[in-house]
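Consider the single chain below, provided in structure tokens and representing the form predicted alone.
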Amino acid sequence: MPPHFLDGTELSRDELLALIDRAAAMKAHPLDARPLAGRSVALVFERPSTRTRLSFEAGVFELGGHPIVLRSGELQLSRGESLRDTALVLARHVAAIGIRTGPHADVVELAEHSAVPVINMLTADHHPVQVLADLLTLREAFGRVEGLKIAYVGDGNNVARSLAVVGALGGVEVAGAAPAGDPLEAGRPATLTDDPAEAVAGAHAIYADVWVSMGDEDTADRRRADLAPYRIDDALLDRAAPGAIALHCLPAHPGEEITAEVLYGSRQRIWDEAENRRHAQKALLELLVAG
């Protein structure tokens, strides 16, 4: 079993697909597995969170464990204690550590010194736990993961990068559509174009994220103008494969990257996707802690 889950590449394709199958079984019977009984999991939040905190905290509880939520101001990290020392102490008390932070190097360093599994709950470079939920959602919608196509449209960010990396690992074709020069070019989608219609052709799902992420507020107006052609609406869904669905990792801004009609309509699995964070992460915790 992989010692940590930092960018998703720690898993083989067979392990990833087995994890998604296990997540589906856990969703059907959420209280049957208790691998964390009598154990605790540290959840370190240096960035704000809604879905990550809810899904991990509830998931650890359903696995029989105790989630210890630690905000940045509650740790000596805020007063200069090193990540190495933090890892050495946390690992003496918990079965696993999740961390949501900025620099990806911080997660890597924490894992280097931790005697228990470390899970990347989000960094500026990667958001692999989100893609586990995305793959579970695709499995529910289409009965499989391998052989599907996802088109990611809009701003290239940590979610886009993880979708390209982990999606490809699971046998999903990932196409990207973004303006020339967008950070999406630094990811690894199977194809990349500045034409959203070209990217979504034959796609089973169209994926969006916010156009203005944390730290990008100074360029918000330019981003909105550049990305306006990449909005998910019914017309763009019509250009995808029959029965295509919209996905979004949330939070959403209706009228920007996705229309309200799609976000709250029948052509999306976004709210299932948000719930599936819990089930996919439970399967991941079981794999990392119990094998």
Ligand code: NVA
The other form holds:
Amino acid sequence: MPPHFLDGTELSRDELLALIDRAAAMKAHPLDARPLAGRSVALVFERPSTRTRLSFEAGVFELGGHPIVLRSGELQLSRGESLRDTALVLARHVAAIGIRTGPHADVVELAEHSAVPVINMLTADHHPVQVLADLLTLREAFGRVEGLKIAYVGDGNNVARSLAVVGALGGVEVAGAAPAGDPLEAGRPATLTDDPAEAVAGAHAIYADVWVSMGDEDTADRRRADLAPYRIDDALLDRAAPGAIALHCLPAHPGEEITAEVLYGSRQRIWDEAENRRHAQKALLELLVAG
Ligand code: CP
Ligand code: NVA
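Could you drop in the structure for the form predicted together with the ligand? We only have the form predicted alone so far.
All chains and molecules follow, beginning with the one already shown.
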């Protein structure tokens, strides 16, 4: 079985922290490592993407490789070919496969049949590559990862779950603030409250994501109503630790889950975080493909 990266728990804490260190080194010297020279990487998108596509496509190129972006509808998968057969064929041509889709079970099934590493580029349940970039951004801001506290404020979604899982793996305390009954509980943050002020106390970073994820559009109105008290603004940042930063995986909806003042203000590291997707994923690709 090749190594895969499906929910992040495939790595030990030491491997995760070494990967973040490696990502920082790659950011400083972007073209020094070429583990994908002469090799291709398939990037399968069954859901839209701006950052994930850009960062993987540019990152594979910087590693010396050739990215092959495949959108849903372009593959025979859309006409009923199985995930198993798709995996068997993809692995004959590429060094690794990235996939973004809804059902997490589909990514697991693809990995089961793939002779090359499979990377989860987002499912409805997990978004672990996002958290690699988040940890790199924390390392840049605070000089370390372990021992920090992040407060995730908002909808209990794929990003919240991966932050709880991969954050904890990296030694970060992840607190959650969400309306009572929110599925954030399933993401197992270290602490969970319905009071944003309580969650952000002592936090080094406050983290936002959209209130309406891909696939949740039919419950958008209810989510916006329930989550209205969970907007990240300057007043909430003031209640966090001194020097606290704002993070957001993006895409943002200014005025909804985050104010424009925070999104474009001096306390955010959100646009660095978006860039860090490329550096963190390059370190992941190197680890999975070159060992
Ligand atoms: N954060 C993130 O994954 O963005 P995209 O949906 O644009 O890829
Ligand atoms: N939770 C969001 C993340 C987008 C990158 C979604 O799944 O749509």
